[in-house]
Each structure stands twice: as structure tokens, then as C-alpha cells.
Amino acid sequence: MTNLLHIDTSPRKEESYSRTLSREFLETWKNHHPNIEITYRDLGLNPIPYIDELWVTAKFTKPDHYTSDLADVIRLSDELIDEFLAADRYVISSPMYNLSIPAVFKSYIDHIVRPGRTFTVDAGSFKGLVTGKKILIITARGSDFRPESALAPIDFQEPYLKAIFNFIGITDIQFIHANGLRTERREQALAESKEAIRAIATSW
């Protein structure tokens, strides 16, 4: 059985393009892969807390040296990492905010990217511990950030997400970008995204 973790990050509900497209992908994908188990996490509507000084202290403390406060503050991070590691595949939807990702998504990443859990340092080099996984990231962008567009050089969303997931060991990463949703190409962008959804869902 394939275990899939589905994560939405938009604070919008029915009006969210990224949520809508991720649901459409999963519905299509399930038709081709009926033997799956899906875990769902909604960061947009149920945000997790941002890390603080106590959390950082816990991050760099060995578990057998935890105080009760340190054990409490790191517990959610451990739960998120356990959930993340239990999955074989990931579908993550994200709007583009200010050229990158929503703060709630960044907070989630801060919780799961931890030494000894998802990466390690070996002889001065970083090594990702999350291997053999696949990830699909579906984004919704108000402006046009396609590679040939004038805005492409300031797309910090895809490069960051590719880098951080590569960092923890995930190298099989695909993106579906709905570009220009607040421009005259909105309908074309949605049609292109749905075409990509159908193509990837049959082969992923």
C-alpha cells in the first residue's frame, strides 16, 4: 500500500486555486492507484506555531537531556516528522506569497528539517535522510512566472522548495504551476494545470 501525505497551505477555502487543483490531482490519481492511504494536513486553516527560543534549544539538545519544558516544546515537531517519514509520496499545494511561500508553510518546514531526524552532518557535509520518496508541489500564482516571463528571475518559490527538499534527501520533485491567475491568461493557466494533472496522475 502506498502512503501519501497531502498538505494544503492556503488560508483560503473554496476560492483557493491551489486547494482546488490539489484535490483534482488526488481524485484523478486515486482512479489509477486505488490501493493508497492518504493522510491530510491543512496548514492554512490549522497553522502550527512558529519556532521560538525554547524550541531551538530543544532542537540542539539530546533527548536524554530534555527537561519537561524541552520535551513539551519539541513534541509537535516529532509528531510532524513521524507523519512525514511515514509517507511514500507527498502532494503539497501552495499559493505564491511575495515571490515565495506562505509563512505557515515555512513554519512547517522549520519543524520538519531537523538534524538527526531528516538530515545529518557527516564529516562536515550535510546528508539528507529522507530518501526514496516522491513529491508533487502544486502552486497558484497571481502573476506570470513562467521561465520565459520577465518575472521568472524573481521566482523564489520553486528554487527554495526544490533546495530544501533536496537538502533532506528528496530528489524526485515535480511542480505544477498555475501562472497568471490574476491576469488575462487565467483560463489558459487553469487549462494547462489540469492538463499537467492528468498527465502526471497517470504516470506518477
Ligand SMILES: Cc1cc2nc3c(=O)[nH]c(=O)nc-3n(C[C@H](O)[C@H](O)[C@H](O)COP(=O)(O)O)c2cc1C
The other form holds:
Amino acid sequence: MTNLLHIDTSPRKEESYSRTLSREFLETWKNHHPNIEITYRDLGLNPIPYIDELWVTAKFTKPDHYTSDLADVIRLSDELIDEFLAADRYVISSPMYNLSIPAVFKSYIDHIVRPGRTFTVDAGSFKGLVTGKKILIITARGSDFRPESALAPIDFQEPYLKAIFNFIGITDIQFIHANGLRTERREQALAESKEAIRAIATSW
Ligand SMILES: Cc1cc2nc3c(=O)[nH]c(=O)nc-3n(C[C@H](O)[C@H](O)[C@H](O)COP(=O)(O)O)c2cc1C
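Given the form predicted on its own, corresponding form predicted in complex with this ligand:
First the chain shown before, then all remaining chains and molecules of the complex.
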């Protein structure tokens, strides 16, 4: 049984390209993998709260020292981490917002990157605890950030996501970028992304 966690992060519904593309992936993947379980989390339409001062205190407090306030504030984070760790595969769709990711996706990352749960500090160095997993990240960008484009050096989305998921131990990360969706290359970008999606969905 393969357990896949599917996360969408766009606040848009039917208009969202990243959502459409992740759905396309799931439909193809389901047809090629009979023994699967899919968990869905819609951060775009059901945002999670940002962390606050109490949450930060809880993050750096050992669970056997929690007050009831600390236990309450960290509960959602624990639930999100339990859900994350239960999966072996992840398909995450993300718009590019201001060269990076939407705030709600960053908020999710703040909740799931926690010492003792998804990483640890060993003899002064960090060690990711989330091993043996695979991630596919599908992004939608208004402009063209392909490697040969003038904007490529200011793509902070892929490098950040690669670094943070590496940090918690996930090294098998693939990206499909739909570049230039607000330019004349939109149809081409969507067609290329769908082709890449079909190729990964049948082999992944
Ligand atoms: C707040 C905001 C910031 C954006 N920033 C960028 C950006 O930095 N680079 C870019 O190429 N497109 C940017 N866009 C365009 C979106 O990436 C593009 O519309 C994409 O299709 C959004 O994903 P969605 O269709 O899944 O909602 C931005 C859009 C919004 C609303």
C-alpha cells in the first residue's frame, strides 16, 4: 500500500493552474497504481494559522514539560506532522508568489519542521528524520523562470523548497514548473507540464 499526501496551496479554485495540474497527476497516477491511499490537504482553501509566541515556546519545550496552553497550541502541528509522516509520497502544487511560495505554504512548513519530530540536532549538526520518501512539486508561474531565461537567477521557489525538504531528510524531489502562464507561452507551458506529469505519473 502506497500512501500519498496531496497538498494544494493556491487560494484560487477552478481558475488555478497548479490545482488543475496536480489533479491531472492524481488522476493518471491512480489509474496506474491500484493499491494506494490518498490523503488530501487543501491549504489554499482551508488555511492554517500562523505560528505565534506561545507556539514558539512550545516548539522549544520538551513535551513532558508542556502546560495545558502549550499542549493546546502545538496540537495542530503534531496532527500535521503525523499526517505528513504517514505518507510515503507527496504531490504538492504551488503558485509562485513574489519569487517564492504562498504564505500559507510557508506557514505549513513552519508547522511541520520541528526538532525531535522531522529533524534532530546530532553533535551540533542537523539531521533530517523523514527518510525514504519522494516528493513531486508542481508549480505555476506567471512569468518564465526556465533555466535559460533572464529571471532564472531570482527563482527562490525551487531552491527554497529543495533546501527545506532536504533539511528534514527528503532527497528524492522532482519539480514540474509551468512557466509563463501569464504570457503567450501559456498553452505550450500547460501542454509541456501535462506531458511531464503523465510521464512521472506512470513511472513514479
Ligand atoms: C500575490 C501574487 C504574486 C505573484 N508573484 C509572481 C512571481 O513572483 N512570479 C511569477 O512568475 N508569477 C507570479 N504571480 C503569478 C502566479 O504565479 C500565476 O498567476 C499562477 O498561475 C498562480 O497559480 P494558480 O494558477 O495555481 O493560482 C503572482 C500572483 C500573485 C497573485
